[in-house]
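Consider the single chain below, provided in structure tokens and representing the form predicted alone.
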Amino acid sequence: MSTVQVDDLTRRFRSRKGREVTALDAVRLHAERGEVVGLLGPNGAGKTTLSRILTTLLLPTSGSARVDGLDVVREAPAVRERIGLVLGGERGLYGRLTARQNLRYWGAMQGLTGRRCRSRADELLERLGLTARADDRVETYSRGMVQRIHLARALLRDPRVLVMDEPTSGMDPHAAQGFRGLVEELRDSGTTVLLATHDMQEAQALCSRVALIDHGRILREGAPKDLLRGLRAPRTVTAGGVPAATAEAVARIAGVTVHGSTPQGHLTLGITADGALSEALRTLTASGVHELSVSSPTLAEVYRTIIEDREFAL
């Protein structure tokens, strides 16, 4: 059985105005241990609300969704217990607390007493770095500490599941690998993590499959590479100093789209067809061309082929 299980869920609401609104519609998913499953979509497609109901924050309007074979409505202390939630932002934190007064008082919440709670507050604070500023307020630290907090929160029970929800949100470079990195070691551990962010790079580097989901239903779900491969999206090739003669032969290649070029021989080609790619730059380093990159496709291109665009749309 996969440590989560959702099978037709269903989440409706009315809105202030008494309109009925579909926030999740029949959704399938399922997590084995040690995956790490993306969640990608734009804000409302229905991640939050997923997370809230698979931690037994949202009751589901129809359906059902099982968490290391407990039924997250019917068992949902018993699911409590073995699932820890990951939010961005302050949410869940006090900041006039310390790092190691937040953990122990949610530690105390989540049911571990006297010195376990203490002992397993401070493991934790060693685990993730925050040592030496554990008796900080939280409100001093900055993005990515807090996110720290957030995530030895969630930890506090040594969870079989993580719902992170944009757990990287804001945060600067370093932060967010090293944020990553912890994910890693969490995976590799046999944790399972579900993780809605809108971070395509973060989904394509972490996460074994992925699901788009938009509108309350998925739309599209695999491994990034198998949904790549689908799509069959293009291969960018960028090259400068070709000759125009050069740049007329590419252009003929079957397979090969010209997606800009200058006078000055700068040249941006989309590579689709089998075989075009390593024609292309045959013919280009033939001619003398040395200044050539080739980017794989990405998630990002997947998500844009498959989710509509909302924000710019016209």
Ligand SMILES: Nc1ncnc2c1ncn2[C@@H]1O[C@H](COP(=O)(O)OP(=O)(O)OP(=O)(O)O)[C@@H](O)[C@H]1O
Second form
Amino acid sequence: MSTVQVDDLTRRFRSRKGREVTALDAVRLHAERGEVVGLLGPNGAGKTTLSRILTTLLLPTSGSARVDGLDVVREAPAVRERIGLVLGGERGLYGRLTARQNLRYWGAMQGLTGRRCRSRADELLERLGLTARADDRVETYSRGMVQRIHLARALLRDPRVLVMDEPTSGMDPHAAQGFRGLVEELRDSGTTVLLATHDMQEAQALCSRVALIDHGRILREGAPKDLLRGLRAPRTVTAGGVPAATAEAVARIAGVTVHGSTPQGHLTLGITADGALSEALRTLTASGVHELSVSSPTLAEVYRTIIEDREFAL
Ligand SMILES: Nc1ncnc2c1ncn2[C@@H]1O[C@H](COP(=O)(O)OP(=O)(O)OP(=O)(O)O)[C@@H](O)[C@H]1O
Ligand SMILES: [Mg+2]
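The form predicted in complex with the ligand, contrasted with the form predicted alone above:
Everything in the complex follows now, all chains and molecules, and the chain you saw is the first one.
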């Protein structure tokens, strides 16, 4: 049994005007021990709804979700002991309390008592590099520090599963990088992470699998590299200092499309067939071209192709 197992999970909401919204529509998903699984999708796709159901904050309309084999509805208290939720932004912390006070408060709320609660709070402050500022009010913290407290709070009971809902949104690149390092450490120590994010680079860097979700449905799911393969997105080669004759020779290779060329010998090529890349590179280097770069398609392109094309089609 997977650490997280979601089967045919459906959640409907009725809006104030009485219109029904299907936030999740028969979602199936699983995550194994020590795996980071990404949830990618546009605003309103259902990512937060799924995060809330998994962490027992919201009930599903139908279907099931299990954490560590436990049902999130029927065994909610036991699930809560095994799962932590990391939210992005300011929600859920007391700004006028210090980091240490926040953690002790939340520890007590989560059933940790006395000395255990205090030592766990101190341990996490240390681990997340917050000890020096632990007795300052949270409202004086930077975004990156606030996020680390969110993470510390989620870790109080040493959960097997962490659900992160846009944990790095609004963080500067350096802080976000630091946060990702923490996620990697947790993953490597066996924690299972579900990561809802709008940051494709983050997803590509951290996730062993991603699910692309839109209008409550999983449109595609798999390892980033498999999704890239499925995409057949053309690779791009750019070259400088290309002699005219070489440019012509390259243009004749099957599977090579010239996207741009300048009289100065700057060339941009799209590669659409297997084998064309190596032949193009061979032809270019054989004629002494050394200003070369090859770019691979990214998860962002997979997302664009699957989600944005779908939006245009709707
Ligand atoms: N409490 C609620 N009442 C009514 N509709 C809701 C409620 N919560 C969510 N929804 C609707 O469910 C759908 C999914 O919302 P959800 O917040 O899960 O999306 P999301 O993928 O997290 O989006 P974002 O990227 O903007 O955070 C949306 O149409 C939303 O309006
Ligand atoms: Mg959301």
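Residue numbers count along the first chain shown, from 1. Computed from a prediction, not measured in an experiment: that's the story for all the values here. Between two forms, the rigid core is defined as the largest C-alpha subset superposing within 1.5 Å.
Comparing the forms between these two forms on their rigid core, the Cα displacement of residue 265 reaches 2 Å or more.
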